[in-house]
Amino acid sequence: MLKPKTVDDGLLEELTKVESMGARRRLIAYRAGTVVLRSMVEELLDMGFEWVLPVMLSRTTDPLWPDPGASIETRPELEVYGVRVRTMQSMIVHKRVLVSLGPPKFFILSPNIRIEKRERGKTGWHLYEFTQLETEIAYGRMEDVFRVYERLVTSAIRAVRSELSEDLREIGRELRDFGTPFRVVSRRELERAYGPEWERVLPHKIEEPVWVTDIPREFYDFEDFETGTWRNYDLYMPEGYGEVLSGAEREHDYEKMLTKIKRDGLRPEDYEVLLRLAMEGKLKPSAGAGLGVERFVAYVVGARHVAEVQPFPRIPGIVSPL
């Protein structure tokens, strides 16, 4: 999470004022966001990824349950042509279908709506509208995803340091290059070292990005039933900034997915297409991830609150004029 651990009401009020949108610091954040996105998109295209467009309304979306990091106050629904649909919380279900029937690897700049609980407005790290840079790789493994995002992160940082050096100096941001590969540590190791609050402690203990693996989460992440381990991962940034990416190798076995859906108290009918493909043997193994664009840009510019990099902040608990 961001430094400081929580932000005060004065900063939240400042962030939501339309007249503050032209502030110099924000202009630099927008420039940094442009450089970051251009760099990452160019790297993905160079690696042979296809660029596909996002879905924003659907009958099915990520349940975000039982992810321990989820804190959803409400799940917006509306009627389209007489059918109830939801706003997109993440495109994981759609990615799994597409990677099985379409391109073998692709990326999406995907808008997400997650109506976080109001108290998360002061963490400095949560938004109720944000964008993820999503990828999915057919027959990919955890390590394949690591190498992709390590390249994206390091290339983007180098591009910002090169192109915006004067801007970084103006705002007092010392942005470091990182070596690769990033260190990998399991969630169990972190619990032993730091206790149940490891997610809050870790970002203040590291000086380089760290992959954290084996996190109990949603039904679509691969879980070894015999050992109880999960083939999934988050990427944590240093300087107190915390998690910027979540991903996993994916479940593709019909019986395992159905067992986990029922175990988690979800409705199988909400995942009808995914389950049918799995039952027919058409759901390919894959791996992927989603990187929070605003969170990463906030790290790059040393923002006090992630909403500083949005032109129209979407802070939990606050509805701004625009």
Contents of the next structure:
2 protein chains.
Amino acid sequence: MLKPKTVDDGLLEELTKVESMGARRRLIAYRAGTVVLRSMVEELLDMGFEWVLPVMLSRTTDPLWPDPGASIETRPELEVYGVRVRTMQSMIVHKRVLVSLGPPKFFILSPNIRIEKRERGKTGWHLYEFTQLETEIAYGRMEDVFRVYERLVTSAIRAVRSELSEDLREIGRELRDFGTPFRVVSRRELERAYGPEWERVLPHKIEEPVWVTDIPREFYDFEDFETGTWRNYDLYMPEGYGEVLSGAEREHDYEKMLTKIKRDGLRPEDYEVLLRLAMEGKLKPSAGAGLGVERFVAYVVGARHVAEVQPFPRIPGIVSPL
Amino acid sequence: MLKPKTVDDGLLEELTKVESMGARRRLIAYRAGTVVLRSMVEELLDMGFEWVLPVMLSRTTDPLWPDPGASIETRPELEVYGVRVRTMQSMIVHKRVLVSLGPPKFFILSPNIRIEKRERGKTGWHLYEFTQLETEIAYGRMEDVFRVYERLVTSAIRAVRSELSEDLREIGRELRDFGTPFRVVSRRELERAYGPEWERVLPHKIEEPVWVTDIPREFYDFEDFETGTWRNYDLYMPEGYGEVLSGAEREHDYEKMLTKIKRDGLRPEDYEVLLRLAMEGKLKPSAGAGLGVERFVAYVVGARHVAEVQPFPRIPGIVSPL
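Form predicted on its own done, so how does the form predicted together with another copy of the chain look?
Let's see the whole complex now, leading with the same chain.
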């Protein structure tokens, strides 16, 4: 059985010092971030995705519940013009509406605020603010999203290897190219192979990125009520890193969404627009995903903590001066 | 004397309807947004700028005070891990620190939250959430920033004209190319020519974009204490549109910043890192700017309200369901 990954206190202390943003390893991480973002955005634009800007405050946001991976301490609310709004946990609801009424495929570099429990500061893999590269494709299927992100991941790695080879050498990072398509494994298989802690074990057992499918979670992911199978997925990176992306084919049926919202103990009025559009037959089926940009860059440079790639680290439990 | 621009209630009502995000004019505005963002980001990357991701919650943010253009109703605060933080009004403090310790030039697509007074919903030019294309250049001067944004503005307009000519025709938008460099005019000249309401008059008097310099405002912009001149600037667009960008050469002297912070009635402890780095001689001189992406796209498509270019409009005083 593998130990849970923990980061030592020295590293956390180092990362909270303002001056550490100028350390060599950090400067190289920012350069890698630039190359990754440029490569991914160029690929998406080449594939015909539109570029949508994010919003941060909204009456509705991702409940992140129930989700086996979520561990949220508080869901910040504030009042704007007399209305209670929440800080963005993810733009999933916005994406579902926009892909139904607006452009048929688009991406968003979307900052997310997730006040993770303090103990997650030591996993090395959680942040309380980070950016997701979100996409959504009208009438898309799982396999369409797999192909899109396989292209983004492999192109970005190729670009970093070719443009930053000296930087990688300097920090001792051996970065490999991966073949496509990536392997697809169901969560049930992983449970059988590795037990209930499969999420922790899997990243140490693989040599290439792996798609994991069929994960019971939020109401908006498509669930086959007859078989109990979920048409959703996460992407896991090797070398102990882990999950860098979550996505799904989506629910679009009114009754089914309402049933699931109630089953999850959520309030239907928080998803009023989504439900109304579904009832009126205006909510299109779609599929999409969100890739954690900082996590992917952390993998690319072999970071000791995902916050190393942020100039202004957002480590759960630690609020830096900037 | 020109009337203040006001938007009629019918348009505000239309924009708050979720379905209106799918209107033809809006879809064309999103396409224009994609072309503008792609063009500007490509140009910045070509010029060697690094791409930094934004943060949204911070113990320190732009005071937006004193600023003749600011009209903020509330400055939202919330508590994260027991610490009071503010939602980002602009990343100016973060940019000043990063440009001193980290990459010597970079850009950030930075969502800003500015809870503008409700009456500003009708100016057609204000939003309570928008994205700034922020840059900062170590040891840069005003003229360096002028050249960067002249290139961004003219390249983006050329790209939209060439790629979206049919869309522009459909919405009846005649978009012109501009020559560079843009004209530079001081605020004092404009006051002499147009009186204290020059900001409102100027956009109707010009045929090309114009740089306006020397605007008394926040402590971090460079002020020559001997002449009383400020080495800062705004960029104004013609056809009645107005200001789309603000920027400056920055203060880096400890005593001078402290004097100005106190003069403005601000609390030095809110700018602790900035002041400490200045005292230790680590704060580099720099220059930079932030361009309001939605405003620029609104100009490009000839929008009736800047919120028309947002799929999820953020009109002051109106909190939409999404």
